[in-house]
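Coming up is one lone chain in structure tokens, specifically the form predicted alone.
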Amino acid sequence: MAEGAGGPCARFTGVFDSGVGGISVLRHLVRELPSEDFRFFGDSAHAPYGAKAPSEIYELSCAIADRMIADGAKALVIACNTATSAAAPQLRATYPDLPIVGVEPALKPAVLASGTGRILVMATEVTLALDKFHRLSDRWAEGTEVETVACNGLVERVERGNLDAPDVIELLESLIGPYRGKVDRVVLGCTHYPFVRRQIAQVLGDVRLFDGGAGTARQLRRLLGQGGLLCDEDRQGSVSFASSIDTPGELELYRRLFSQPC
């Protein structure tokens, strides 16, 4: 779908990321909601949101939330594990009539996916940290081997693209290199790294890679749905991208980024 095409819906979603990420879960939401308008913000210019404060993240998070919903915004998606661990409690509360969809990382799916080994689940250090992961830990990893290791270095190595650089490989290996071969399933608990499966594969081996992007689509789908808020069908929906980087070379990035296959 390119930027800016299809007719008028009544209103947008907005969806927001710390960064490019978010893209991974826009292109979801794109493929299961074909015919809606997507307005999506990065702040990479506060990139990366997981090594931050969780008050910092709330209060960047509701700045951006404010302002879409002030532009009228339909319904949000917090395309960030990190900004929804930290700040989506808190926004469904200030906004308690408006469909808000967060991302969180696919450890259920990985957990009851059959497999002989163990899981290693890949995120930033706050949202390992916070509750919400702790909670989805004990809920559905009872009983299953999971490792966890947070991932300092490669939101910000996503954030300036040429991911196919010999850097981007030799970072994964001092992150991940260590759990070759000692697991089978791995979680990819920040929507940036769905932009380097191939290199996590690469450095991992045979393993199956797990992300929370469709599901925060179908729940999107679902929300919508039952407060009356789809587009027709028969209309062909929008994107259109901003960053808190408002350069020529960063939209082109994000751009770019969109038009990779899921």
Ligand code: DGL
Given for the second form:
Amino acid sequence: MAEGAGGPCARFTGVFDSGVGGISVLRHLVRELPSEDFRFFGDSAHAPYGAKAPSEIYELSCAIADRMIADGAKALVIACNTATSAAAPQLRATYPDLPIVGVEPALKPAVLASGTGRILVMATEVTLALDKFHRLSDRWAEGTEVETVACNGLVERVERGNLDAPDVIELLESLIGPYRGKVDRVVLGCTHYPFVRRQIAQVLGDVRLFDGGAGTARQLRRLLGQGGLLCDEDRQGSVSFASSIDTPGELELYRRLFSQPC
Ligand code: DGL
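Could you output the structure for the form predicted together with the ligand, given that the previous block was the form predicted alone?
Every chain and every other molecule in the complex is listed next, the one we just looked at coming first.
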């Protein structure tokens, strides 16, 4: 059962993204930690973050994090590769006692998975440009052939919610079609992209797809456990949604994406 006021279960984990993408991570969080309470915020009014200046992404991310912490969050998940790259170190420095989990492109598992071909990393312009990705690549991908593609326009199409629209496949064809037959592992380095994994596989054919959702959920479990912040396991957790586009239709889209299988 939930503890009384002030106990770990009186408080929630805040999860945020530039928009709907973080819901692909939230699904893993709820599957891994069904007794926890999660509050999701999608900044869809400002999406996409991935082509903005890092300083603007930092400001937007800090404003969301500050609000969630003021509302009583016991932990934060930055369910956005772009915001993690632009803001996670500074947020951890500002809130040293708060568990803050970020996401990063799942390059490590893709490298460690056996394969004979090259790896393709799909991500936003900012994620691919910032130091965090270069450090990740230097650490794990030395000696592995890695291609990167900034998928401009894809986040906007996922935000629209019509994932089977012809222009989704058309855009994917122009962005990643040239890699068909040339890569065997694909890293979905933006949390929006798991929502179009079927369409990505349709364009690329026989490839293995990697995303960071499950690893992020395990990391949150570890940090909550270390901090004595886990709720009792016999308790039923909850999920709530909020968006900077505060309309019933937008929140309906959030719930629809959340109900899709991981
Ligand atoms: N979902 C985000 C990510 O993981 C950001 C996408 C965007 O807003 O450009 O990078």
